[in-house]
Amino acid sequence: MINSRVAVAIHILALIASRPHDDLPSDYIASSVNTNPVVIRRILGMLRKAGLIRTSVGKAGAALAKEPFQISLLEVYQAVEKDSELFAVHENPNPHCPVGKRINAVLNEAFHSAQSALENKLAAQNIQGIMDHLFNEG
């Protein structure tokens, strides 16, 4: 299961994008996300390492490194998910069992298809689309 880091990272990027001329410190971002600033700083570090945001030494806040429409949700997912595989097969099925000897091959095919579908969907969406939904609908 994907943990909430992806959702928090998207929240952070949308918040930064919505305030492009402000230097938002991690405690302000944390108040919007409703979490600890340490969690925010950790995710900001991941986003910076992935080239999605820029930070300045000795200055609070972060800025997007690209325009919001250039940041796909797949990039965000890959930035914050250490192991971006959704599913894992169990390690040691019984090779003498008719199911056990083939289950991993069958599951790998099914899981790969699901992973590809997720990645294609995330690649087709971006931070600008999130912003549009946040500020232009209902």
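Heads up, when I say rigid core I mean the largest set of C-alphas that superpose within 1.5 Å between the two forms. In this text, all values refer to a predicted model and were calculated from it rather than measured experimentally. Residue numbers count along the first chain shown, from 1. Compared with the form predicted together with a further copy of the same chain:
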Contents of the next structure:
2 protein chains.
Amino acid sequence: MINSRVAVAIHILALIASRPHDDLPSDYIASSVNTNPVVIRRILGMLRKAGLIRTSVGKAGAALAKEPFQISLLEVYQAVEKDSELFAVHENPNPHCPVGKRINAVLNEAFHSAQSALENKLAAQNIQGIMDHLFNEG
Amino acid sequence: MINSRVAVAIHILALIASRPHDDLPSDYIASSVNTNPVVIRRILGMLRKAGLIRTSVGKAGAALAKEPFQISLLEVYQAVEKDSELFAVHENPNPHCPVGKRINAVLNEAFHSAQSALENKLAAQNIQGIMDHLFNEG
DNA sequence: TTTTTTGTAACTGAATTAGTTACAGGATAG
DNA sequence: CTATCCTGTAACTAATTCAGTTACAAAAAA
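Switch over from the form predicted alone to the form predicted together with a further copy of the same chain, please.
Everything in the complex follows now, all chains and molecules, and the chain you saw is the first one.
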């Protein structure tokens, strides 16, 4: 299962986007997510390094670096999940076996098409869309 | 990253499919995968419980329970990965926060569309296709 | 100057993973 | 028949990842 940092990161960004005029401290965000403030600051750090938000040391609040509709869920996913491969492949299959010799090339191709489909769906969604679902529906 | 059992399971099935008249012991399969025979037998057990292969206690060899083209990579994936949710979501976001109150419903929807895209791509591929790539191309 | 806050290091415990040893008991070969 | 081969499974290990936590230096704000 993919870790919950992606979910928390989207939660954080939606919260910031929904309160653009407030400087939300990590303690406040943590109480919305229901976790420890350090967990929030760690994820804020990843989002900052990915260029999605701006923060200031010692000063409460984070600001989105782009408009909510310009922040795709794929960017968020890749900000908090540095491993670019979704599927693990076993190392060093037997090169003297006709299957082992080529299995990794074939698996990589098969897995890549699935991973791309996933990423395309994430790329097609953004923080504004999350906001719309949070506040304008149901 | 999704564990390597999926990759190993596909390797195993392709190997069995490519040698339908041989009874391959787990030691032999293990030497192709380059791991321990118990790792192979564990995965064979999962594939058997999923109805993809048949084995006999004490007797070498596993037989596919269906034709290679009828075994999709999605079935293999689900055989060795019992967790049906791809993305983790943080538990108990704050119900008193307008974002926390609804974030999980929105996240589940967003993640589900991505997961479905992945699963559809896996469902569209099967062991015969893996064999074709292994032996009829490149 | 006192308080608040960030950023980050360091540690913890839980969970997962792949690999390993061990062995009971079924199947097979001589 | 019996010695060997093999499966299925339990149990243990070491490595890794994860979320949560404590601690604290340094920046910002009250």
